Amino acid sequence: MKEISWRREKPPLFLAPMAGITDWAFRLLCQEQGCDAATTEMISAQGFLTAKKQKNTYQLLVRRAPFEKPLLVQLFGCDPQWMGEAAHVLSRMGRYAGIDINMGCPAKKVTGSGSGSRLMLDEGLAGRIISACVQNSLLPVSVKMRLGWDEEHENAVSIARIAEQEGAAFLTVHGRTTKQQYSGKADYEKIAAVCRAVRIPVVANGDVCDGESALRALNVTGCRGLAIGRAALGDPWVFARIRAALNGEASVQPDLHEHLQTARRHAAYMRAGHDERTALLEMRKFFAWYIKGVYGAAEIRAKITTAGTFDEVERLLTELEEKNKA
């Protein structure tokens, strides 16, 4: 299984996990553009272990496409036993480069059960979960977290030290608290404090959206890698642009034709993994992202949301491209 390279002259670019987004189809498109490693959508440890193994939902979540670059599988949960057992099973599938523990998701449906970033409020439990995963996994274990729960509970440095002590291989830190969700700006100075506190690699996450922000994140934090999430929505080329900037090279922004061709390939991947109706429903949001900011996109986007077939969507995309040629 391919491993993550931590060469300082070429810091790895990660595709951050996003629920309902980072399936194998989207990961492949990002990897084609220079993404060095990716993470699956988050998977419930207990749900995975108790679901019928033929259940399509979990089969899709744990799927790894041929030729994918290093892929981490992300687990969430608040019970060390469930988390350790899930890490044990998944690490033996021969598909992944590592097990990633979700201590960063701010969604209420996740934190409400005591999982995700809620774990940062209980450092003892966080440590036991990391230990259980490390002890039961054949693969390296990493932790994705935030700065803390809120301004009064910014304990990323403490959690990072615990993770290192319990055997975590590396950390990914989103530069916001749970309370902030995705508002405000990611605080790279506070990620820098985490980098100084531990010897294991730290990946910076939050507001990395182009070459300028990538260079700033690396310089301010002293991190060993970068994780890109929302900036890749409808724009897998963001990885190529960032890599070019890190190499001191110029990059070219793809035109509308390339955006639409990539959207079509994305749809083809989706249709290969889902029934036609599900694929169409899943692709609607992606089509909207691919055409964002284009002249006439609002009208086409509205029509795509009610389109009943991919043939109808194709006609709409062709109409949009012709309109922008005029």
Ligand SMILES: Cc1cc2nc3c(=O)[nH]c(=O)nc-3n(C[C@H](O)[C@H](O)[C@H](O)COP(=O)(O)O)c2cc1C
The other form holds:
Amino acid sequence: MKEISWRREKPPLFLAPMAGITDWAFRLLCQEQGCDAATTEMISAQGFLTAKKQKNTYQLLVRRAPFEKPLLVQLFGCDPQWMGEAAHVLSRMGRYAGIDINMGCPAKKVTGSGSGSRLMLDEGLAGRIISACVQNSLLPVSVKMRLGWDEEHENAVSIARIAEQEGAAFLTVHGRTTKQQYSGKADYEKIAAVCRAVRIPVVANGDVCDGESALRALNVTGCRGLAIGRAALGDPWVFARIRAALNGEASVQPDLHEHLQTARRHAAYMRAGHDERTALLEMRKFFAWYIKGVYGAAEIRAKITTAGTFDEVERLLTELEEKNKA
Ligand SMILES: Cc1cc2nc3c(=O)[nH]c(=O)nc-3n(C[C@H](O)[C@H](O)[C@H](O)COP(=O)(O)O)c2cc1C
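Okay, that one was the form predicted alone. Can I see the form predicted in complex with this ligand too?
Next comes the full complex, this chain leading.
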């Protein structure tokens, strides 16, 4: 199984896990542009273990395409036994480079049941979950977290030390609290404190969107890698641009034609895994991201939202391209 390379001269660029987005199709497109490792969408440990064997949702979530670069499978849950058992099963599938524990999700439906970033409020339970995964997994276990629950509970350093003690291989830290959700700015100084507190690699996450922010995140935090999420939506080329900036090289912006060709390829991948209707529903948001900021995009986007077939979408994309040639 492919492993993550932590060379200091080439810090790995991760595609951050995003539910509803980072399936194998999107991961492949990002990897083509230089993303070095990725994570699946989050998967409920209990849901995965108790779902009927043929349940399509989980089959899709745990899928890994041939030739993918190192892939982590991300678990969420708040019961050490379920988490340990899921880590046991998934680590033996021969698909992944590691098991990632979600301690960062702020969504109420996840934290409400005690999972995701809610785990950071219970350090004892967080430790037992990490330990259960490490003890049961054949693969390295990592933890993805936030700075803490809110300003009064910023305990990322403490959770990081616990994770290291329990045998975690690396950490990813999103520089915001749960309460902040996605508001304000990711605080790289606070990620730096986590980097100083542990010897295992720390991946910095939050607001890395170009060469400049990537260099700032690396320099301020002293981290060993970067995780990029929202900046990759409709723009898998962000990885190539960041790598070029880290190498001190110039990069070329893809033109509209390349954007549309990538959107078409994305749709083809999606159609390979879903029926036409589902693929079309899934692709709507991606089409909107791929054409964002282009002259005439608002009108085409609205039409794509009501399009009933991929042929219709294709006509709309061609119309947009023609409009921009004129
Ligand atoms: C739509 C969406 C879905 C997300 N799903 C997950 C998830 O399943 N697991 C997880 O750990 N983080 C998830 N995140 C958080 C991202 O991995 C990342 O930590 C966050 O977006 C900050 O990074 P960015 O500024 O590069 O986007 C999600 C974020 C977004 C926007």
